[in-house]
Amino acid sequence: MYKILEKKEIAMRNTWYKVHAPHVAKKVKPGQFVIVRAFKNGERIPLTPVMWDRDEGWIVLIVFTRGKTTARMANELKPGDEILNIAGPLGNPAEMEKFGKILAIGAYTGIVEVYPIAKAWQELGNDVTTLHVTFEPMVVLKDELERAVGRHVVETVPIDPNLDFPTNMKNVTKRLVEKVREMLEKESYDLVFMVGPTGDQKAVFEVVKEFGVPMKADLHPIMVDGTGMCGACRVTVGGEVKFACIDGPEFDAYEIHWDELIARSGYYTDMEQRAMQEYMKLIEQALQGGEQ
């Protein structure tokens, strides 16, 4: 098992876990991920090590509370508890070379995956600018990125309480696309890299394509085992079927079949929402003195 050394909420719906996982810390490289099973009979979820110490044997995971499992982790786990399983590191490391001038974009908590990659690129001699576009209460790693790269840009969008969440998210997408266009019009980049929701990645790609700049996207399709056996994370890239877990997660944005990927990503949305609703009912019953 994997002991939680530190846990803290660092922004709205974003929880920091420092976990003792020496076998991961020893081998992980920027761009790789792990599969976490936090609870007995619980689901397996892919998460990205953001920081690590090879000598002390710990990794940091920053987890966005999105569904039932991540809500359980945020509500039920505490420092000193143990996570049942952490498998990894998995996936291919990000390509490390001197590209030149790089714009690395993170939408929402996509920035936590951008961080180790952008940091490594900067240390390699690239001129890295990172862009984080998110809701105002969800800014994370601002200080860390300002120290790690040449320039870090944060664009926040207020949450309008009069609008539903999907509409608020559209406002983030709109600002993201506007800012990327603005930056590409002002400066020339040798590479654009992005992590975030698939729809936002496609929207950014459409802008980047207009400028003819090479772009890589870190993909997050549905994933189960993370080792290429289940096929759940298959994506079409360059007309061929690839598995994000073993062939990626980084791919050439110009070769990705975006519409197919977006359609597949929403396949289990209804079931995810029902699971979350059922869990929240249990929480409400517990708060009211009912039985779980």
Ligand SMILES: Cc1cc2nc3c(=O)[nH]c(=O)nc-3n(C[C@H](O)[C@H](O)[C@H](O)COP(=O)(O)OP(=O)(O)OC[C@H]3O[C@@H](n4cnc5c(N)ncnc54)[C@H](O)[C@@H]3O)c2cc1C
The other form holds:
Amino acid sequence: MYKILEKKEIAMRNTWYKVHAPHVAKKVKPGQFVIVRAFKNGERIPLTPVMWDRDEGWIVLIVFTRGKTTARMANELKPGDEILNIAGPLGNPAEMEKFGKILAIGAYTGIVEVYPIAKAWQELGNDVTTLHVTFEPMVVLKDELERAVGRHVVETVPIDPNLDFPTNMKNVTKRLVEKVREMLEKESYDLVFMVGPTGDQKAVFEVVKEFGVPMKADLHPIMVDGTGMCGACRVTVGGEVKFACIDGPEFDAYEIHWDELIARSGYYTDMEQRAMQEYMKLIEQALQGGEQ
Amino acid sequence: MAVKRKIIKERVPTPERPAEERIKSFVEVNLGYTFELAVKEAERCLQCPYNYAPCIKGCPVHIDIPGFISKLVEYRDDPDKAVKEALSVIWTCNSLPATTGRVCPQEDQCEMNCVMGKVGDKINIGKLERFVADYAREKGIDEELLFEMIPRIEKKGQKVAIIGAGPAGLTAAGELAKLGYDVTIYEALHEAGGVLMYGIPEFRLPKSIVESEIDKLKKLGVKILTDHIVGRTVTIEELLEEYDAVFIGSGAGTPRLINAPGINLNGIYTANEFLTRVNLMKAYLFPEYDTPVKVGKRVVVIGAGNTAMDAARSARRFGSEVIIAYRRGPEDVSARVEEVEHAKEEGIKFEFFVNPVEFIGDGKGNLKAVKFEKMKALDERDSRGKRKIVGTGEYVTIEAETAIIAIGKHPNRLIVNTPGLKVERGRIVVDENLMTSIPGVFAGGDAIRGEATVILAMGDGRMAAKAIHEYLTKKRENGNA
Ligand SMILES: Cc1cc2nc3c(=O)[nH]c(=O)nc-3n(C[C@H](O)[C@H](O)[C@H](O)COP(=O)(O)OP(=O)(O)OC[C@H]3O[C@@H](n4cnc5c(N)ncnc54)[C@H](O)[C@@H]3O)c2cc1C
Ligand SMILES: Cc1cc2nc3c(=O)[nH]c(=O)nc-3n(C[C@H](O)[C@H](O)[C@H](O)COP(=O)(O)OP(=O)(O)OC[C@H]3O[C@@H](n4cnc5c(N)ncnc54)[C@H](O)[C@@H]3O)c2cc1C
Ligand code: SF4
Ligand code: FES
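The form predicted in complex with the ligand, contrasted with the form predicted alone above:
Now the complete complex, all chains and molecules, led by this one.
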């Protein structure tokens, strides 16, 4: 059991958890992740240690409230509570090399996963520019990134209350693609790296490909065990089936079968929505019960 | 033994829940014996002398089968005493009888050799073993035995790390703890038990039983660190700095896939993923449990081992039509006979001599059908004694929204990548003492055998514990000298 030392909402739908997990803190390297199971009847979900202290034995997770599990974590966990399971660290650490001039992109909460890698790359002597594209109220780690890398660029899109969420998200994708194009036109980079929704990763890749710049992507397929046992996370890379949890999560963007990956990530959408709706009903009932 | 017995040819059957009822839930299928029925079955045993008893020879860990069976008859007037005596006989060789009584392929082991088979039905050894373990657990007799054992343990002051909490690791841990070693298990998942927990379904092996077996180990002082992945959280080299010996019981966890177009379509599960979602994460209780699983109206399970039966019968419990497709013939089905019968009773259909060649999608990334080549058997046999098969060039297509691949597994890659660890064809190589190429590191179970059985894994665990004990005794003596 892993005690929550600190919990705070650092931006809209973005929650910061500082958790005691010495076995992870001792070993974790940039690019690795953990599998968290917060509740007894809960799911196992992959999350990324963003910061850590090896001596004090804690890690920081920053979690975007997306579906039922992440909503339950945001609603039900208090500082002092314990997360049932944190397995890890898992996945291969990001390659620590001198690539030269790097553009590291994070869409939405993806930027938190970029942070430890970009920071380490900069420390290694690379010239790192980070780009964060998201909705206005969802900007996170701005100060930290400004301190950590050569240049940090934030591009935001307002949330239009008259539009539904998917349409709003398309606006983010549009801005993301425009901005990346603009940056690649202005300057030449030796490497582009990106974390964010798979659809956005593919859209960015299409632009990067035009410029012929090498690109790596940290992939987010659905995972269960994270240790190579289940095969849920399989992706086709260079025509071969790879398991993202033990072969990745980072792969060469030019080799990834993007459409297959996008289809696989959406397989449970209907069930996830149902779970979320039923959970919201429970919350509403609880709220009404509380008012009486 | 001298008592003259009347030969009763028929087995005393164990009650089972009817098929129509059981395909609606994950409750256990076989209900097991009562004491009265167990005694009746036990009385049929001819009590072959220990040195001769062919059942003992057939058992991979050589349980004194007539020995434990006789206790049930001898103390028939005192059920508690009968069970306690029987359990202590079993425990000298097997610490998980509630599990092995349920999952061992008895028909190929102890029961295969039973001399009663010459005149009638073989003794139902598996169900008797299971009865002893279940009764003991329900009455707390196993705890009693355990607590009698604990004060006799003499602490050795040496530490052993075990990798993996499957049957191999659990058995090694238990034996070493009984010998007085300080034992810590490193387990990757959030629950101990290995395949017993994540693979074999509730309706065949209730999880509460596995949990209670693990509780007993904890009472013996074994520490279990879940969420610790050796190869990531800690390496074998680091374990060797802290512990005096290491045992690898990491199993064969990596699923084999079929190298055919469309393998990554939605709706195609490895048996491991499907069973992990269903068993370990309890997806059959979604949305009360958060993990989803999708089971189409039509399901094809590819393979015909225990894993395939378990996947098929689990899928059936979601109300689906299920077909087991196997590239060989019925005589080569490797699953336990009881499971095959149960599967048939539950309405699962079998297609033999079909080999998948393509997974056909619906254009949106989801599985629609599986294309198979029809196979035929030759007279020639392969190294495992199975008839060789060849393609006929004819094809059949089976429509299905879900396909579950159950064609085997390789050992866990995170472990086999350890520097200095000798591995052949994915399996860890060991000597006759189960020691690997790294001194002080031992291994057993599926990690060295590829996919095998629970009892073989346990046998390895026991043997390794013995070898580790010898190794550490020498180390102690040298250290003291
Ligand atoms: C290596 C890796 C690192 C990640 N790091 C972070 C992080 O630091 N912060 C963060 O906010 N998110 C991170 N994620 C994404 C996070 O795992 C998902 O947001 C989370 O699983 C959503 O769960 P849910 O129940 O709230 O949503 P759901 O409603 O269940 O799902 C919404 C979507 O989330 C994704 N998802 C759902 N379950 C899983 C799963 N078991 N594995 C992977 N994806 C899933 C799917 O795309 C799904 O369509 C990471 C994912 C991966 C693979
Ligand atoms: C669905 C299914 C049904 C089966 N049915 C039967 C049956 O009816 N009868 C029978 O006799 N056999 C059956 N088998 C086979 C039997 O379960 C195995 O032979 C047996 O479990 C092997 O035991 P083990 O201890 O070697 O490995 P496992 O049971 O596989 O346990 C290995 C453990 O090690 C952990 N682990 C792996 N890698 C690491 C790591 N790097 N660090 C830490 N921990 C790690 C795993 O999480 C797991 O808990 C079945 C198998 C399956 C999959
Ligand atoms: S072989 Fe059969 S009859 Fe003989 S002791 Fe074993 S179980 Fe009893
Ligand atoms: S998540 Fe199970 S194999 Fe990668």
